[in-house]
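One chain follows as structure tokens, the form predicted alone.
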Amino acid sequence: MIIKDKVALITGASRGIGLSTARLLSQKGATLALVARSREKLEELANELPGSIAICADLSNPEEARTAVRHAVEHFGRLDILVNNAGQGYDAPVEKIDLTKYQHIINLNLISPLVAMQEAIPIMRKAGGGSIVNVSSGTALTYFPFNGPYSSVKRALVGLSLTARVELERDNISVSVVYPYMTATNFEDSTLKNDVPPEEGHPPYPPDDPAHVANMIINAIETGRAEVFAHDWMKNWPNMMKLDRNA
């Protein structure tokens, strides 16, 4: 998809790697709904970038989702461009999952992402085209003491994105998903936590900066890829873990 004069929103949009991927959008020519929790930071991007409007939404209440993408297309008449990037994490062991704290993330990093899907797909088939880009976490591809709540999560998220992509290829639409590695934003300090043990040792590289993250979207939507990984050897990382499935 060319980018230029389309219309893209973006959830999670007032920092880090939302925040780099609306300014880089808006670089190519886009107009953007962006769409957070934070009204005074959205509102002083949506200045920001010509044309752009601020959608002030706490996705972790999906009918919030459903109603930003109904807001946006009731504004711009159209929507080519969905990029769901919103999300929190959360660490516990599976024993001591607290299912309050693992709704709350079903609900943003999951349900929020296909209410948003749900209600861009129609416009999109009628106008004949667009492009989704779920973003998702290198933590679906293998397998960490302690991330399985916001693992399981974004695998989730993986599985109805590539079947979604399958369903929409005969509309023109196309769904892809993005796996970040770490990333040096603030995403750490909101993580929830129980239970969970100090860290111990350090990741085997350094964390990207988020506009590296934001090129992956772009290429997401400009090649229609079905996954987009932050580094290739991340496609193998469930064997660098020597992870024995038949054990």
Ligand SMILES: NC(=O)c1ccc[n+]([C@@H]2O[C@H](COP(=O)([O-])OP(=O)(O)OC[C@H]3O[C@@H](n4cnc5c(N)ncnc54)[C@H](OP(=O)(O)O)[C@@H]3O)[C@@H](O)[C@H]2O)c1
The other form holds:
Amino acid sequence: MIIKDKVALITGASRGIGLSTARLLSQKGATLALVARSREKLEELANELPGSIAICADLSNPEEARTAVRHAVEHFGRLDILVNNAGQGYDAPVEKIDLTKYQHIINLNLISPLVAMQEAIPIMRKAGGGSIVNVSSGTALTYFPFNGPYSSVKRALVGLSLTARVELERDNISVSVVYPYMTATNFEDSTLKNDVPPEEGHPPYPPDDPAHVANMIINAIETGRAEVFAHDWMKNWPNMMKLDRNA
Ligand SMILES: NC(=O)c1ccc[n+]([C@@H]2O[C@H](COP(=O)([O-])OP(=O)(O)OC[C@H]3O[C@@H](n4cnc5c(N)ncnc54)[C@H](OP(=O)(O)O)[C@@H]3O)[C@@H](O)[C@H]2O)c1
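I've shown you the form predicted alone. Could you give me the structure of the form predicted in complex with this ligand?
Complete assembly follows, chain above in first position.
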């Protein structure tokens, strides 16, 4: 899809990957609905990016995702691009997963993106097409100890996204998944945790810049590719972890 003159809604636009992506989409000529909880940051950004609007929503409540998309469509009269980027981590051993915390990140990382898609799809179909990009995680491709709650939800998001992709091909709506590697944002600090031992060892590579992931999201929109990986080696991550599927 050509981004120029399109209307895009991006969640988690107040900082990190979402902020970087919002700026890049605007530079490429899109008009934006910027969604997150931090009203002031969103309003500042909306003032910076021509034609854009700020929509405050707590996406751990999926009904707020529904209202946010409806608000954007009422304002702009259309919606061509949906980027489900808002997210939060939760680390705990499987044995100790707290169901309230798990439900919170399921709502934020999975159910709200689903609801936003359900609101956007009929609008895009009627307009003759659209682009949906869902931000998953490299952790959906592999198995780290204590990462079960977060990675399971990001895996589920991949399942929904790639199924929707097949269902919506005939409507000219492309659904893509983006897999960031560790990225230098506030993400780690806002990750919920319980019963996680002090960290050992170091990640295999230094973290990426949020602009790298923003470029991946732009690439997904422009090419309509099913999956975009932060690094090619991530495609082989399960093998690097010596996970033998035949054993
Ligand atoms: N950073 C990484 O290492 C990494 C790696 C793989 C995947 N990812 C994924 O990349 C995406 C962006 O993460 P990031 O690294 O940019 O993290 P971040 O800096 O913590 O930003 C998260 C964004 O999500 C929004 N958000 C969080 N909770 C929300 C809620 N309840 N309702 C509405 N908005 C909410 C935040 O805005 P407010 O606080 O203003 O609401 C913020 O704009 C996430 O889906 C994350 O899972 C990140």
